[in-house]
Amino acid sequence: MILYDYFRSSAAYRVRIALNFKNVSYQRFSVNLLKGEQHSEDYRKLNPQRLVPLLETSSGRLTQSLAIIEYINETYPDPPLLSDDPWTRAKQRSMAHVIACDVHPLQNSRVLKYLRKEKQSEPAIKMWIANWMRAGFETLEQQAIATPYLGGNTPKLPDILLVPQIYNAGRFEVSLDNFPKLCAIAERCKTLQPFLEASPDYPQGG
């Protein structure tokens, strides 16, 4: 497998965690978003959407991080990233979607680039980022129950999305004081090797 990613992309970060969890061997090909490499003609041919991540497999190319993670989970079933129980599995997907659908898209690089193009000030952009991030975290903080991880007794799909989003909060200086459960879960996850080795700050992560 080849993963086209950018070390600081939270969508690519979550895919790296999933691959690490499954102990899948893969190669990384960096697409530097800050340099605009996603808009190159060569990459456009691979991914017309011009985003990362992109996973190249023996079956073809796959985009969208949640679709990639579920493909990985179904292809390499152990350890499972979703529970067997249909209701619990739906709840895990629901929490993951809070981040993937409601938070992350509003603060990714192309949205921020558009806001700057429209002459929004940097303080206004930071307020925009913080507003939507806190809204998502408030939901998840209420949904977090008294288990070691957001997904249950072991890390699951929502934890894989939570850790990169917490990392982004640090990048954008968003206060996490009101989210002690989420912070505790993220710190617990970050001690695990799959999370540690996927981090943008890991020595081989850049």
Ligand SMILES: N[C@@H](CCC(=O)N[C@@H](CS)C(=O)NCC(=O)O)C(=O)O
Contents of the next structure:
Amino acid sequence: MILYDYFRSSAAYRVRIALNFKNVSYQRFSVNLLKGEQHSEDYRKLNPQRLVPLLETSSGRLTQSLAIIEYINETYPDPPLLSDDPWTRAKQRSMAHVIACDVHPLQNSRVLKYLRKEKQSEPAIKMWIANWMRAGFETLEQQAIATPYLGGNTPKLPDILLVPQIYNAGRFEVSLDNFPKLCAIAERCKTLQPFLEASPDYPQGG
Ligand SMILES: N[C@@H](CCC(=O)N[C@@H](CS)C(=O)NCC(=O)O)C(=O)O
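Since the structure above is the form predicted on its own, I would like to see how the form predicted together with the named molecule looks, so please show that one next.
Once more the chain from above appears, this time first in line as the rest of the complex follows.
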């Protein structure tokens, strides 16, 4: 499989974690978002949405990180990234969607680029990012009832979403002081190989 990726893309970071959990070997093809390579003619042919990640599989090309992760989870069942129990599984997806649907899209690079084009100041943009990130983290901090991970006994889909988002908080200098449970969970995850090797800071991760 080939993962079209950018090392600092948090949506791609999620997919790398999932692939690592399943011990699936894959090649990374870097699409440099800073250089605008997502807009190149070649990449547009692969993904008309002009975003990473994109996973090239034997069945074809797949976009959208959550769809990709669920596909990986179903094709490589071990270890499971979602619970067997429908209710617990729905709760895990619900937590993942807080980040994937309600936080990340508001601070993705094309949104920030648009705000800059509309002459918003850097401090105003920073406040915008922090506001939506905090809103998501406040929700998840309350929902973090299972231990030791968001998903329960073992890391599951919401943990895979949490760690890259916490990484983004660091990049954008968003204070995590009010989210001790989330920080503890993320720290725990980061010691595990699938998270460690997927990190943008991991050697050859860039
Ligand atoms: N909902 C998409 C979001 C993908 C996304 O926003 N990717 C960002 C990087 S994290 C991107 O490619 N940005 C390029 C741009 O904004 O031009 C997913 O989960 O895959």
